[in-house]
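As a starting point, one isolated chain is supplied in structure tokens, in the form predicted alone.
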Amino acid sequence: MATADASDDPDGEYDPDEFPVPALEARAQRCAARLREADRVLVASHIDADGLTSAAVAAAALERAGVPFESLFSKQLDADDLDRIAATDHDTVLFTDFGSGQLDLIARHEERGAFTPVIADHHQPADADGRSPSASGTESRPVDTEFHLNPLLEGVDGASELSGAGATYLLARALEADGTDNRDLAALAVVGAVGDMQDGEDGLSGANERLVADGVAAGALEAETDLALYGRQTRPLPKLLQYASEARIPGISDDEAGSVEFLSGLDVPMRDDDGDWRRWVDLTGDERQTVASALIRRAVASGVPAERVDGLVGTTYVLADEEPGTELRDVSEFSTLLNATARYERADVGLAVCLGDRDEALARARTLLRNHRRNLSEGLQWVKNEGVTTEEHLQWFDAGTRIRETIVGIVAGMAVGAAGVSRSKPIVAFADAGDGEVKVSARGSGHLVRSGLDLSAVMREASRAVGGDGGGHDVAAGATIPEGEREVFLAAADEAVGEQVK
């Protein structure tokens, strides 16, 4: 399969020497100037793959600019977190991959001089009352900070065109001094974007394409047209097909014996000289073409919908400097590795891996990854066994303590398309968060978003109706609500989805 020419802008006009997203250059330069003036910077970031890569991009850029910094991570930037941040002696705080949705809370600390906030985020900004404009049915009272870098403020879609790591990458470009070239950091920004589900079958789009072009130009990233299944670098071929959720093919998906039988019928050696199963990365170009073509024919013959068949092949991204056959080579697998660290209270490990530690930190991350995969597998099996409850406009399950609240959203996304879980309705998942709170995660699809779905608004509206809070993106969002409020929350969420999707 072929390597795509990712250095070309879709309109053929992108000059790599220009600022990647001109609409955001002024904001990025203003934020960069404030950071250069700081004696020390506290980098505060989210705990998912996008948040970790955001922090890593910020850390590398600040170090190259000679700006001292420290870092911390939070799974949800709330009032208590901000109080703790304000109690430190940092006069400048750089918020990455969150902050926009907490502008109302941050502004209170800024007004009393606790710290100067610099925000590089892509989530919906809140108004003075903590509401997002899309979620508020009343006139909002805008609130902002002088140093705010968010694509939504300049008409760029933060859900599909630029992630938190992407916004932070633009800040890194603005921090470049004479002789400094931060384009290599675009590779981490692409990991963040893919980890935030911003890629489609044609790869990344919009502003993200500029980041891909920068990464390719820097020699840090390669874009390829390839089989678009997760695990191309590390999974043995039967497992690659068995666990593929991108297009469920009868007799292959969720069927180990069926996957082995399918592969054994092809004129391609499937085992190496030691008798072990080969991986996709071990196949030659012609062998990949043979397997991909046979898989597509099987999918068509099995009645898999055309759009799912088309999605079997697409644009994929690999990190050019990483060893082939490892979790770090493919951006999707890299993002999973990062989720396996921060979502288990080891964000420090994920950050170290992003910044180049291939010894102790990588070994620890791989151990965490094995645990993460086991938890995801067990969580998905639990959902398949228990099933989901279907409302008029959405479907849901309550995992209680059976699925960790930091991964319940990932499990929900994986469950879509499984037996009994519809692709035509958003899925909402509940998990116990402790201290009398419940974590809610919601996942949609591109088709539903095009039909009007905005889960950020749904989560914010429904959670505030029961004394909680929430937000996120149109296709994926979350909330925290008090225990005992599930039914009221569901009623409000179901009504909100029904009003959006026509």
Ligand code: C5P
Given for the second form:
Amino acid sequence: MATADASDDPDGEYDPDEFPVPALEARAQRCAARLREADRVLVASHIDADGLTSAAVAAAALERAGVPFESLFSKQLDADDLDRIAATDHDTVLFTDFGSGQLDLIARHEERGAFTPVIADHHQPADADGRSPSASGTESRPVDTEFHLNPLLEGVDGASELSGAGATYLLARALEADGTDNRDLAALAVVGAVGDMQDGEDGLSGANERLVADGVAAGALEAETDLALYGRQTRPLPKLLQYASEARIPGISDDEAGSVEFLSGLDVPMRDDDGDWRRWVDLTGDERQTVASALIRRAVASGVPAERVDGLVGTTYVLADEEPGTELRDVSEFSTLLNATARYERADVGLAVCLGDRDEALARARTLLRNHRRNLSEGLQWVKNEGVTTEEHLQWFDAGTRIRETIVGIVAGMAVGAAGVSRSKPIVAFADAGDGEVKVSARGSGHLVRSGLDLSAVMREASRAVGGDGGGHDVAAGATIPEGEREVFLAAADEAVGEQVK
Ligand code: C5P
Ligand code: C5P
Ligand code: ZN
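So the form predicted alone is up there; where is the form predicted together with cytidine-5'-monophosphate (C5P)?
Up next: the whole complex, starting with the chain shown before.
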């Protein structure tokens, strides 16, 4: 999908007075005006890194605008959650990083006067019958609400160009009163975008680039060309290389002894004066250059394909005000830290960290992070051991209770490319969700999307066919279905993917 407005052209000069994404300015202004009118606002947000940063951006902007608010978080904003929200005495509810996919349910509450919804989201909107606009066959009844800020409504790609936190950031800019500058909040929005995997090798693109420019201009963000491996701030050097599953360099990736040996052969000390491992951030510029060049030479010599070698270096983002060597300094590591809180029912901890708590909340978040890392690695190992089942158009595994339903999608994404897991078919993962329900997570690739894949429509239609519900993005989507419906759901999803991908 292309951007609708030529003025979104990322090559354009940076103009601090121009609204960052002009195509969305009118919607942002309308939403902001409604929020300014409210006596107080209930901010409801999603339980992942993008949802948390959305809530934090909204909190900071509302506070600066003098609008009182409360926050709540939800796993999926289903009918029960909306009933609970409607039962509070809030007249104005700001939904961030979800809401568009539940427009049908939200509109019903609005119609009976329960609350006025304001939505800042990037998920595919549902129509009045809950169908995706792209659903084939039956005529869909469009439904919309007056205060709806979503890039997809203006031809901006919600899967790769603007996240929930990005949409909320635009709202924050529209909420600025005279003398307020909310551009510092772009740094959090970038954490949200990267948490939603919107960055490619060259970093963020499209509308997101304007956010980066704002963050840089505000002094909150720095964009750098650097080694594109996860863990530059906190991982000991050998671990940085060993865990570089993105690169898969023979004798280094997944190989602790090999990584240590590789580093020992370079003129770069691996340990500091106290005998502790050094991290990437501890290296001088020259030392980084030495390691990166040697790594590239080794990759080329081992026959790693050119595009994966190119991928070793890329655009990375750091938060300028954060302490070097902490999880908060690097946007990717920050987003993992946030996922470690909200996906474990501790969104309060992640939100406090986003809003500046560097004491108790950060310590708690770090403990949760160790647990999250262990769960991801055990989950991935389980999938590798069990393998996936391949259907005509997709592949799947059912983790039952072995993987927590809130992280099964992350594990599914990590499993792609492992032995026995193909990159050429979408992966669908199941996990028990309790209460007679099963969580489904689906992940595709940019390549499959360009061939026609829309997992949001697949998840929505296949789940509705068995009495469940779902949605999301073309490249990543999810659903909840009743227990015992896995086979029927899979058959419907397999068929739907087959119809899309040509
Ligand atoms: O609900 P939300 O939009 O925040 O989540 C988006 C999800 O899609 C994230 O879990 C993210 O990792 C996933 N995603 C992906 N591959 C992409 C883009 C997004 O797995 N290319
Ligand atoms: O939960 P998971 O990480 O698999 O979600 C992938 C994407 O699908 C997210 O953007 C999430 O918000 C969306 N989703 C949805 N409806 C569901 C489940 C997931 O819109 N029932
Ligand atoms: Zn999101």
